[in-house]
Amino acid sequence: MTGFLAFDDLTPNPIEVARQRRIARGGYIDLTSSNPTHHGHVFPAALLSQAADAYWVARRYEPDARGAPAARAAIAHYYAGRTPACSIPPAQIAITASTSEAYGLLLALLTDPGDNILTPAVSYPLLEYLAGIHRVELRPYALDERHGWQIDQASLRAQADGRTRLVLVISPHNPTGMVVRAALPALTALQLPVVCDEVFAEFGYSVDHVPPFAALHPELPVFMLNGISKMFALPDLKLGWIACNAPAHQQYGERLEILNDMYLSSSGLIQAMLPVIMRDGGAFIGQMRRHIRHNIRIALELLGTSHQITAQPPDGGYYLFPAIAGWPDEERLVLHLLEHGVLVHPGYFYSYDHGTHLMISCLVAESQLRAGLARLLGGIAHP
């Protein structure tokens, strides 16, 4: 057998087996969900209908390799309104169907098989699959847990070699919530392109704002990724983008346009709707932001009642990644908690094997969060 995952063991892991068994016995409280539509975060239907009306009246297929001009103009306006303001002209934006597709396009653009990319040591599982598709190596750089999971710049520089082609930064980071707040001298020294995933940028917690990464490093080629899946709780409508700063556009813009023209994945309908969604969707973002901040405060308060749990307030995002003392085996802990009726993810799901950590989503309804954390606290206290 050849091809993607040809030699991988695809049988369910012990946690998934136990989860399915628990469903058969009556279910559990899920504290892992990141799907906003499952928890009452539903973008206003009337606004979506209004956004679509003009498309149906003058429907016409006019593909653009970078995306519909009006949609790109709306995205450019969004960056101009960030703090600090970031000038990204519409010509420097490429619309994709998702952030995942954007990652794939940039790996095709910037790497060859056998190259490597620098990624955070606490990493989202998607990256391993993308690296496998493009035959590149992920080289993890450390995040400093003792200092709010900030990027360890010595580690970043040490991981680079002659075949390193880009640095991936996630800000706010998933799942630690770390936000990069200032320029990193190590990145300037490396002089590599930077891909920054900013899909949680609208959900600050400990920080007042999440700086657009291109504003921090205007001297480097920077590709900023975002989309409507997290920002507007619209994962089903499939629109993301790549925003290139001037160096990125000058060096790579023409080839990126050709790559995006090969797929044209994002539908004309959602691109036509985007200007209205971005113009009028601010109130919905604010509502969702308030819910997440409220839940994070509740979770930190409840987790703080246990001497076994160390939960750092995140800079942003909607996850917590607390450390757990007294449980050296993450998988055993997660299985134990599942027996107590609550599902969380172990730290090793995020390629992190230092100590014992759990991933908890604060996107869920408050009642679900409180009930799930009560079961978690009880389970941790009673091995």
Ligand SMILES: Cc1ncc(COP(=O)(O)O)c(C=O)c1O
Contents of the next structure:
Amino acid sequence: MTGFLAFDDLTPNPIEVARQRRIARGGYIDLTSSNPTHHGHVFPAALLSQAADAYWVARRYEPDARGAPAARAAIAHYYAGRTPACSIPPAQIAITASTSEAYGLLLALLTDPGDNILTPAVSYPLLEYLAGIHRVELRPYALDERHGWQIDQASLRAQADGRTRLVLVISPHNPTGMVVRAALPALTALQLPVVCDEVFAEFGYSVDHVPPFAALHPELPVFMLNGISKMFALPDLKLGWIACNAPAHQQYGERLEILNDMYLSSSGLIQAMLPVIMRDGGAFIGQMRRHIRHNIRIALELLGTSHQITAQPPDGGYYLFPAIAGWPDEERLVLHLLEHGVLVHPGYFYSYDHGTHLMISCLVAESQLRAGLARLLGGIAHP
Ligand SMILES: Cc1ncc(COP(=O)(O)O)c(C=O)c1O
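What does the same protein look like in the form predicted together with this ligand, given that the last one was the form predicted on its own?
Shown next: the complete complex, the earlier chain at its head.
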């Protein structure tokens, strides 16, 4: 066999097998979900209809290799309003169908097969598949758990070699919640392009504002990724983007435009809707942010009642990634918790194998979160 995943074992892992069995026996509380539309975060329908109306009346196909100009202007306006403000002219933005697609375009743009890219460990699963498609190696750099999961700069420098083509940063990071708050001298020293995934940027917890990465490192080529999937809880409407700072645009803008022009995957409809969504969607973001912050507070309070659990308040994002004492085998713990009727992910799903960790999503309704965490606390205390 040749090609994508040709040598991988695709049989379901033991947690998935147990999950299916548990469904047959009456279900469980899911504390892993990252789908906002399953938990009452539904963007106002009236706003979406209003945003779509104008498109149907004056519909014409006007393809643009970087995406519809009015949508790019709305995105540029969004960066101007970030803290600190970030100037990204519309010409430096490419609209894609999602940030996942944006990752793929950037790997095609910046790497050749056999190259490597620096990625955080703790990681998230999409990256391995993307690396597989593009035949590049993921080189993990460490996040320092004892210091709020901040990027370990010595590790970053040690992992780079002559075939390293980019550094991937996720801020707020999934699932540790870490936010990069200041420039990192190690990145300046490496002089590599940085791709920064900021899909959780609107969901600060300990930090009030997530700085746009381009504002921290104006000297490096920086590609910031974001989209409506998390920001407005609209993953089904398919719009993401790549915002290039000046060095990234100067060095790579022309080739990125040709790459994006190959597919033009984001629909004309959602691009036409974006200016209204961005102009009027602020209240919805605020409501979702309050709900998530409230849930994180509750989860930290409940987890704090167990001496076996160390849960750090995240800088941002939806998730908690607590360390668990007394359970050396992560998989055994997750299977045991499933028996107690609650599903969480083990740290190894995120390529992290230092001690035992669980990934808990705080997106769910408060009642579900409380009930799920009660089961989790009971399960951890009773092996
Ligand atoms: C950190 C991070 N980036 C990107 C994505 C994917 O976003 P999109 O729906 O825009 O592809 C996810 C999805 O969970 C994510 O957690």
